[in-house]
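Form predicted on its own, single chain, as structure tokens, below.
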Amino acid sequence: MVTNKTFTMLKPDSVENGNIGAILEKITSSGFRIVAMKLTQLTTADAKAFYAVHNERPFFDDLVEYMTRGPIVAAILEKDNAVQDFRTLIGATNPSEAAEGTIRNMFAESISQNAVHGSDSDINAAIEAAFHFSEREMF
């Protein structure tokens, strides 16, 4: 089932950089409307839940050490097809492989300081969206 939501998530560098409104731009411009969005902090508990399904991964404990270093803006964002087009609109998870115009291209610092997470299943977007956002907060 393709839903017009998807969950993302502006990682520290991007704040530390003071991108969040250049990327916030790049992501409406695209045509997605933002329906729910917060700065907020993750724990550790937190980016350990949030990053289970890479917990065997070698680069796990860093991974948690990135994501709880500083500030992150989390947002759902709604467009048709807004899980694939979020996808194309951030590009490669590894910024010298991401597209020309995309925002891994334009702000991320390198393969494990990317910049932005996006969701990159529709349940999998709900699932994150849940996480960071209670029902009410959704609109």
Given for the second form:
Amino acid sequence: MVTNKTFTMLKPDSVENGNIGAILEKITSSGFRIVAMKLTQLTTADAKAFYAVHNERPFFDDLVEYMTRGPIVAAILEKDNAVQDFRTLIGATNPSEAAEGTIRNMFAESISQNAVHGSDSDINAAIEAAFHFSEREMF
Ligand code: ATP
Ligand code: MG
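Having displayed the form predicted on its own, please output the structure of the form predicted in complex with ligand ATP.
Full assembly next; the chain just shown is listed first.
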């Protein structure tokens, strides 16, 4: 099923570096509507569950450490073709390969500290949104 929603996190480096406002401005001026949003922090169990698909990878422990070290902004975004268009807006996982003007090109430090998350499929967008938000927090 194709939906028009995706899920994002502004990762701890974005919050630490004072980039919440600039990144949200980039997201909304690119045509995404914020449906739900909160400042929150992942527990170790949360981060392990969220990135479970990577649990065999050599960078997994560093990824969990990074994603839990401080607050994040979690949000649900709405737009036609949301999942794909948001992945285009954030750019490649490695900021050195991210296209000019993408969020990771502008705000990410490295492949391991890359400023933002974007869901990679409609089904994962729905799972990730439900992980963070109840029905009454979605507008
Ligand atoms: P995200 O799921 O956070 O949107 P992504 O889909 O672009 O990122 P994934 O392959 O799902 O990339 O990797 C999840 C996260 O794990 C990356 O965003 C990055 O923080 C970290 N990561 C991925 N590959 C590497 C790597 N080779 N070395 C270090 N960290 C990595
Ligand atoms: Mg991913």
